[in-house]
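First comes one chain, alone, set out as structure tokens in the form predicted alone.
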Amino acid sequence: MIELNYRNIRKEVIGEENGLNIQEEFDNYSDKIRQIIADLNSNKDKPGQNLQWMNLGYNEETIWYVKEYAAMVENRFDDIIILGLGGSALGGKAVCEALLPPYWNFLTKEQRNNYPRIFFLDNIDPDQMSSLLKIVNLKKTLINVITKSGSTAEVMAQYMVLKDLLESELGDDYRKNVIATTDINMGILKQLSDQEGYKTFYIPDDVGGRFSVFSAVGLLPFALVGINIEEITQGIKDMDLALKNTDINYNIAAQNALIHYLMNTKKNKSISVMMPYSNRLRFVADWYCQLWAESLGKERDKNNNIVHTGQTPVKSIGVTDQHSQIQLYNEGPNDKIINFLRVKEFDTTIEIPKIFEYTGISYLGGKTINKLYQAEADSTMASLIDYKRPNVTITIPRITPYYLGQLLYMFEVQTAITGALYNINAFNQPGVEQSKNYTYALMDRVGYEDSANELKQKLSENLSIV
């Protein structure tokens, strides 16, 4: 199983000012954590609780439909383009980058075992979109449009561009090159899918975008590029069983949730750094940043009190950011908790040859890149301890579908528990919705005329000040 080492947040290691008496805190919060875990598991099947993501690992029907479609289109497409923003893309991107061989899209078709390349068009930069369309053959490209609401302006704009291009090249047959992942009952994309006859997959009710990676949002792209989705879901189920334990002493999600909550509320650590020591896990850090920020950054608690909660998540990559960000982490404001994400065993071992034996780099010869990588992580952790900076280490045995399923599900449960500790709704995003509504207004969507006039006046005033 995944391991959590929290030794370096203890006051015995980093001092009273920045550290915790962790066992005392576990004991103090034991009953509260027990109740939070019990509530999560008892409410996960109740409508309106936004906890259906806890059941996704057990959804055999979705797995069956996904595998059936993947088999049906096998060898039909050279490329897949995912249209989705935020939770509709970040989880898929994180898993594909972790589990597919590095530089997947640069490999030959034979090296990819005839599976397609996959591109996540997760922004609306016109130059990026134009460049991508120049390197794919749309006739041999599958477009997966992902938006639960069906009205996400950015995704639907991309879809409109690609639909028009596909139809001009393929005529009515273009429909075979489009699949939709959306709400089962409502929304513009649902309506269009029914009208156009697209193959459609559904996101269950009470599953928010940032918690949707194990629904068809993620499982479908994974299956299309040959990732073993049954191993992923087995990892989720095994982790789910472990995290049902209501004793905080044996529940790593609860432990890390409480550590982050206390570091924020008692020790003023307002930043949570996710630092993977594996390039394949770099987009897991991106996914974590959305999950942590959107879930916990809230203005009001459940009692409608203004609280302005939440840690700011930051992505940092080992060893790359040892040569930049660590300077700030060690000597700058002591307002961070560092999450090291480490891998026990890499798939590959690279020997460093014994050359340049009479130079200052001779000590490297005869060792491995792997040993150097681990030494870099150890040294960074040791330096943080020297500067009294709290840090935890999350270790996975290997990067496999099974362990990645465990890891992401553990972070989801950790986030839900942390939200309960803050007494906030970890599953809404009113701040995000406000920005979306402003976008609708500026793009002249019907029903947003009053907002558009007010907003244009506001922007005009700001521009005049500049």
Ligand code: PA5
Second form
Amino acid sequence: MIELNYRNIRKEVIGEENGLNIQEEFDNYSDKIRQIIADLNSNKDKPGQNLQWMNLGYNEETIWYVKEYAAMVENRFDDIIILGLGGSALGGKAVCEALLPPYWNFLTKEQRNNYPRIFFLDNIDPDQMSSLLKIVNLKKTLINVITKSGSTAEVMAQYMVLKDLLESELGDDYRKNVIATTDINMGILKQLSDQEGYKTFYIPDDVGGRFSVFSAVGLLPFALVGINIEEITQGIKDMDLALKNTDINYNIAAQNALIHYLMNTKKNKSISVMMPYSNRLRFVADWYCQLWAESLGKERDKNNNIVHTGQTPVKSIGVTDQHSQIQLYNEGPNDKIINFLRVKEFDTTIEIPKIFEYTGISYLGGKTINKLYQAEADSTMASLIDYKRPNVTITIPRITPYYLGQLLYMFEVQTAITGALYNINAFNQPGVEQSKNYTYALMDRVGYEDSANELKQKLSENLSIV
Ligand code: PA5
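Moving on from the form predicted alone, kindly provide the form predicted together with the named molecule as a structure.
So here's everything in the complex, that chain up top.
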């Protein structure tokens, strides 16, 4: 199983001012945590609780449909383009980047065992889009449009561009190159896919975007590139079982939730850094940043009090950011908790040859890159301790579908528990909706005329370039 080591948040290690008396805190909060975990598990099937993501690991039907479709289109496409934003893209990208061999899209078809290349178009930069269109053959490209609301402007705009291009190249047959993943009941994409006859996958009710990675949003792309989705769901199920334990002493999601909550509210650590020591996990850090930010950054609590909760999540990559951000983490404001994300065993071992006698580098010869990587992580941790900076280490035995399932699910539960500790709704995103609505207004969507006029005035005063 994945492990959490929280030794370096103890006051015995980093001092009274920044550290916690952790066993005392676990004892103080044990009843509250017990209740939170019991509530999560007893409410997960109730409509309107937004907890259906807790059931995704058990959704055999989706797994079946996804696998059936993946088998049906095997060898048919050279490329997959995912159109989606935020929760509709980040999880898929995180898992594909972690589980596919690095540089997947640069490998030959043979090296990819005939599975397609995969591109996540999670931005609307026109230069990026046109470059991508130059490197794919649309006839052999599958477009997966993913939007839960079915109307996110960026995603629908990209879809419209691609649909038009596809249709002019393929005529009516273009429909075979489009799949939609959207809400089962509502939204324009749902209407469109019914009308056009696209193969459609549904996101169950009560699964918000950033908690949707284990629905068809993620599982379908994973299956299409040959990732073993059953191993992923086995990891989720095993972690779910472990996290059903209501005793905080044995529940790592509850432990890390409480640690972050207390670090924020008692020790003024307003920043949560996610620092993987694995390049393959770099997009897991992006996914975590969205999960943490969008779920916990709230203006009001459940009693409608103004609270402005949330820690600012920051992505930091070991070793890369040791050479950029660590100076700040060690000597700048002591306002962060650092999450080291470490891998026990890499798939590959690279030996450093003994080729030089220079004292400054000869010590490297005969060792492995792997040993150096682990030593770098240990050294960064040791220096943080010297500077009394709180840090925890999450260790994943290997990067496999099974452990990725465990890891992401653990973070989801940790986020839900932290939300309950803050007494906020971790499953809505009014701040995101606000700017989505402003975009609709600025792009002249019918029904948004009043706010459009107001906004245009506001923006011209603020020197917008539009
Ligand atoms: O987590 C969320 O709810 C958001 O990040 C959404 O996923 C994002 O805004 C995209 O929304 P949609 O899937 O409706 O296009």
